[in-house]
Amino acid sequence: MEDANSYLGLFFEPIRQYLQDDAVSEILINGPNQVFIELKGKLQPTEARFVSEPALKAAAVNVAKNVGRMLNEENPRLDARLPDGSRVHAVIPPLARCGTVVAIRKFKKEKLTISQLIEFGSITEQGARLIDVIVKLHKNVIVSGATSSGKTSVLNVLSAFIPETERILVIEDASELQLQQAHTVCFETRKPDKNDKGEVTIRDLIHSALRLRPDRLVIGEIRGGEALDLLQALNTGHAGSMSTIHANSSLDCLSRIETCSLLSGIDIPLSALRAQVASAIDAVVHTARLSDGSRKITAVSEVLGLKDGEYVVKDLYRFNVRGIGPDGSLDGDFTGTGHKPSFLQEASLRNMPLDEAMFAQG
């Protein structure tokens, strides 16, 4: 099958140069007369234009057809994964008032590594060591952050710490994760057909996964009622699992999981739900795209249960902004917060000792 740049270029000729430019991470088309790209973490306008709205819409419809999906009046939204893993989302009029809107998030050919995150200044060696220990101790981890903050990339990096000896089941709406372990089994959801039949959801796949002897569950993203199924799985012995969720902070991440769980349609008292969340989630790794375009792991936090019905979340290691340079770049550093992880002794017993000095308040 053709590579995704050639494949997309057939339909999106006006943006071919950006599809072929590895430095461009996203292409955002807001109708035929406005195209933006993300370059080095920052959005910038381009001179690219489509001949007309019908031409742009036809391009989006052709992409949908080539991945076995529909984009029309009955199905005005498209979520598609291209042959190389790049993601395309499109919305057509009348939902999109400016004309057909398309977002293309390009797939990175090289898998991001923890060494690269350290090199980019997204985390320090000490922070990476902390995350490594959290994963190897089979703590359940959620990677949180805003859109385009790098959650999926960080989840990929976290998954690299999983030992080769473990069986990993990966569940996604559209396959993006690139786990390298030999014993990895990947599942992908399926949209309903034109007769509104045949849909397979993340909830369905979690149900199957729990009967396929997983050592680890890796869920691409929590968006809805599948959150409750995941919580129940994590509370019944499937330790060491991980997922991502849209959230503004480590604490907000837990509230978002609550909200998504309520979408399951199962009537459960809030107090019981909070107890499940607090018991299931051990750690949160929060990501952010900062004002200078850089992406960082801004906090590694531990969930310590409930107190008076409220979540107790302690940042163990975080990024502190100290100032802004003349060029707009952020000056900051990673420091401890004064809180030591509750699993220090456990890590030591497993021959994975952590330097307690890293947790001293900076």
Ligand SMILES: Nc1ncnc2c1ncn2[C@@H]1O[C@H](COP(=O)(O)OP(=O)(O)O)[C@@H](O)[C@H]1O
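The term rigid core refers to the maximal set of C-alpha atoms that superpose within 1.5 Å between the two forms. Please read all numbers here as calculations on a predicted model, not as lab measurements. Residue numbers count along the first chain shown, from 1. Compared with the form predicted together with this ligand:
- A movement of the C-alpha atom of Ala174 falling short of 2 angstroms is seen between these two forms when the two forms are aligned on their rigid core.
- Core-superposed comparison between these two forms: the C-alpha position of Asp79 differs by no less than 2 Å.
- After superposition on the rigid core, the Cα of Ala55 moves by 2 Å or more between these two forms.
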The other form holds:
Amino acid sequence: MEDANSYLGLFFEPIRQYLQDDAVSEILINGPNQVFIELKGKLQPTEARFVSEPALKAAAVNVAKNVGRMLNEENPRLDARLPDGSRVHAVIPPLARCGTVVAIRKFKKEKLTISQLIEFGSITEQGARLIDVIVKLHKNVIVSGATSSGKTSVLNVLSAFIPETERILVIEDASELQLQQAHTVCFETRKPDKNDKGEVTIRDLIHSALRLRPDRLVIGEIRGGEALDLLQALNTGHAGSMSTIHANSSLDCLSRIETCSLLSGIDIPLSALRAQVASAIDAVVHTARLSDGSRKITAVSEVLGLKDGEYVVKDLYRFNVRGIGPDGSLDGDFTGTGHKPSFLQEASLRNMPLDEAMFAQG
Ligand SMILES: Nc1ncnc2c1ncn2[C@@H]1O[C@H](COP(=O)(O)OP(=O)(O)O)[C@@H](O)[C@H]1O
Ligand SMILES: [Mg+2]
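Following the display of the form predicted alone, present the structure of the form predicted together with this ligand.
So here's everything in the complex, that chain up top.
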């Protein structure tokens, strides 16, 4: 497979050094005269410039051509995945007011491991153990967070806790996850062709997956109506499944699943939908990119059902910001909140005891 760095470098000469630098995770081009990069989790401006707007636009058009797509007046937006997994999104003028806008999210071959997350201070060993137990007990988990907060990375780490003995079906829009278990079957969706034919959606693949005897479903991301299919799968005995969703908090995650379910076009009363969400989802792992650029698992929460029509969600373990240093770096710690998991006993019966002290209020 062609190395996308050299391949993109061919078209985007002015940013070649950032394409080659593994410490750079994203490159954001806002017209010919402004290029930002994300370096070690921090966004920063660069000196890179394109010769002219036509040169920049031509580069974007060439990238589109190389992946068999069009970027022109009629199709002014490009959402493409390159052969190496990097993602490119481009919008050309007049939609983009400052000239051609391009965002390149580089694909990291090396996935983060739980040990690295602990080393980076994204979670503690105790927190990691809690998540491990949640997965091993077959709880259904959603990883929530903003764009680029680390959801996919955390989902990958969660999936690594699934025992080798189980059959795992993975469904993604664009293959990002890397499961190590031998018995893993991966699917990827397909966009419609030029004639609007041949599309295969996450929903279609969930339907197939359910007929392929999964022990676990791992779904890259919930964005739309597939939320309802997932809920139904979870409520009909596919415990231990996991996915991610764009949301601002553990509680917001449940509302987002509701909203996405409504996009399925299937008419279902809100109260019934809420009951489905509350019974399907057992835990939420919330991720965030904090103001100092660090990414953390800011909360591990348990969904306890509904009370008076509202979700009952309790944080079990979370990151508390205690102060901000002179350089903007955050000071904080991970503690419990005084709520113990409902599965404490189940965990010790299954020989995975959790240290109760970690749940004491911090
Ligand atoms: N805990 C972390 N510490 C440092 N970098 C991280 C962490 N989690 C994710 N990243 C990096 O942040 C970028 C975005 O992560 P990703 O998991 O793709 O986010 P999301 O799925 O929320 O958009 C990737 O380059 C990833 O390697
Ligand atoms: Mg993601």
